[in-house]
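We begin with a single chain expressed as structure tokens, specifically the form predicted on its own.
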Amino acid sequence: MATDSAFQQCINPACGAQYAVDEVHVTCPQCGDLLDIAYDWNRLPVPACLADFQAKWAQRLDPLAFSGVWRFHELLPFARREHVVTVGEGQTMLQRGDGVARYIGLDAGRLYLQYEGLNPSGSFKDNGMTAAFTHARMIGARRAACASTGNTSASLAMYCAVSGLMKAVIFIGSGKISYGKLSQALEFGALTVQISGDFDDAMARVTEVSKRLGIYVVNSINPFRLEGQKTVMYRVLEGLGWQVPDWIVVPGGNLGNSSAFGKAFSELQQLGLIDRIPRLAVVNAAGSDTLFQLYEQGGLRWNHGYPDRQHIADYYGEMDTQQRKASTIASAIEINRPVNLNKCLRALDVCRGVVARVTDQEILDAKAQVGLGGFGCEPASAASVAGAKLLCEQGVIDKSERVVCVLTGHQLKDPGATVAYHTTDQEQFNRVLASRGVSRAAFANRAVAVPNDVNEIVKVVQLYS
């Protein structure tokens, strides 16, 4: 039983078991459900208003104030300062995107892009990894492991290498990781174990192996990971002058971000730091649409903490019987069994959320539009923009509402998809994209072939520029 102001708590209301923060659990030992990091806010110092955090900018020689995660330490106070492991994560930006707004169907000045690709390892994962790694340091872990489609492994390997505190062990599926992400894990010295199977298989194995060997798991099933990911929303509010947007749109893979965002807004409202909660849209790729099928098609809901677990089990059983595997160009969200499903259902309830599903074609077209605005993002990131466009067309999002699309990873995480979309090589296009159902590149910016002749080059430059 936890007695401190910060503790772990089972999200199942029929259980509600509590554990101290210095214990290590992947799930609740009593019932097997997911765990939250909970706080007795009455025993903790809480700022009078969110704008108080702006004073941290004047203290940027302090590593915690410099971090875009730990400068909000008062809102994730599970660790003492001396335990924090930071590499300057969270120096990301919220950028107004009028060009992308036109593509989506929003009025000018109503779309903002939260670009998490500026994190040290190139994706949003660093927000959560600094928190999980801090907890691992608190309990004296010597090895940390994850299953990954790429970004988690890159982030874990980077924190292990920079800090020198732990050895990284990474499980990946066969052929299920981009070279841009794999190169990071290899370069940072991680032990990389490639198994026969997909992400869901790798997740099952890392759980079993880590339990047997006593290795610390940093996947988003780890509740401390999600504490760090809450701060993406704090920075969104900061970028909007502490005003709450109408919509947050985020890609849905393992559903850690959506879960964390719902928790962030719920806590802020509980503390009286915001007066309303934005709506949440989670966007699945069509080839990896478990949440969409369960929530929008099957009517699955949080139901005050009692979701229809039999409905979930039946869906997974049918998926296994039919041997359906996730398949999408957006490899970062190519996940059939999202471990944070129940927490995401809670977030959708708190945020009056919706779930959208977009094709790989729509994802890559949206990605090209994001690029025209000066931000290179990986395919999974562009699912948020494609989803916002679809929801505008359906009338779910009004053109006058203020929308924030989260871009989760940098373009160079998966350059193969970008080059294939813009290529003049039909064979490469077919090999990388046509097999995924992408039939056209409506916004391709193809190279122009020209003879090695100054006059011919001048003609081309004058014609196209």
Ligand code: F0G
Given for the second form:
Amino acid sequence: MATDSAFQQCINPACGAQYAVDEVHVTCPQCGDLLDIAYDWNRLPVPACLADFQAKWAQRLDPLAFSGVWRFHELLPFARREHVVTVGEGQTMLQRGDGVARYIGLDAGRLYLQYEGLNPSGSFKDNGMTAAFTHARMIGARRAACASTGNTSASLAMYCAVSGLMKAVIFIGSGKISYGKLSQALEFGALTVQISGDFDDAMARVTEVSKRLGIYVVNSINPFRLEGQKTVMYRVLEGLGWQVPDWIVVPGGNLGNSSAFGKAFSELQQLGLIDRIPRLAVVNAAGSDTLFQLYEQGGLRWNHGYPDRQHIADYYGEMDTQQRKASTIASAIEINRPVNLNKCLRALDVCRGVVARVTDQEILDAKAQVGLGGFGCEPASAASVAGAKLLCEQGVIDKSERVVCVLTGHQLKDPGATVAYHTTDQEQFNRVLASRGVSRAAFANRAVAVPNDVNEIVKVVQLYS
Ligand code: F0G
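Please show me the structure of the same protein in the form predicted in complex with this ligand, now that we have looked at it in the form predicted on its own.
Up next: the whole complex, starting with the chain shown before.
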């Protein structure tokens, strides 16, 4: 693969500076904006049609064909084969979900759930981490770092442990990460730095510390990571027989996924591999709604690459003055200042996007409905289902449209929220959920307490089954 047909490019059209792929920058050294990975597609061998990628299924013993990310190598051609680090990520599936469709208000057969929790570390992050990690290897990094609400750190720690190529250094906010995720980082041997602050503090510190110590940063500000996350959409198309759905619905935190999805569709259209682009709905938790406030309430737009930066700065200034801090049961998306905001605005522009905002109550009810379908998800992921329901009720999504909700993380990532929802213990419910404005558990499946007596147990089983 000729690496010079891939390069890094600043997304700010007033700058547009380009850098080789073997340079390491967190943001554009000239203007500070975000970087993209760009390609000179004319010099690269791109398949004539998307269905050609299915041929890779016949070569499953080749790790690059086995990986659900790297079997689309031609669409993220920044790395040479020999640099690729894969653990078999991206073996995820698109599943028709008629029960959840009914809950959302969609016609049967119109809703699909993309279960990214089935990745090796249990979240969509592995799609991006394999790409960032591969780049880190390309440039000879010895240490890699991230700030995280838990999933990025679990994924980084896993790639470091499996490959033995780098030491993972992770920064987390104190008390801000669910035990499922924390346990992964600890067990995989990552240096875990707990900062007295939230995700945004951890993000700011990881940037400073990594710059000072020359550590490779793998947060989604890293443009190589987003190249890997594009493949979630390729697999969605594959699951739909290479047809383009009407809507993609995704939770919004640091806005890496939404940015990557917009780039994926924009490139596929540019390459003539799809003839239309789906609409995108990004869903914020109500307690962490920066994008919703800026885009839907404030009218902020991509504006051909010139979003109103003063508007953003004023919003953040006001947030600081009023000491407003993100707070939601969906801890994965508890973020005040999404680093990929500008790229997400671009994606919303390309995909005629909307932004929705859902409460913790709506998130947990949606999560319970997803679970009833047989595969579960963590709270942040269920924001996509809650958002799709809201957008249907508002008439933004029509019940006959084909909708894909991305479920970003596995059910077992945050069992605390699930158990509190289904609990019979009012004290536990109050402590974990009522404190967040969750007043009821409409779809709770409560355990039945029975004396240790066979006749009593038989009675209960007969009554309830
Ligand atoms: N869903 C889950 C399960 C996540 O872990 C995250 C982000 C998101 C959604 C939001 O995705 O940032 O692309 O908009 N988690 C990050 C982390 C921040 O550190 O693990 P996004």
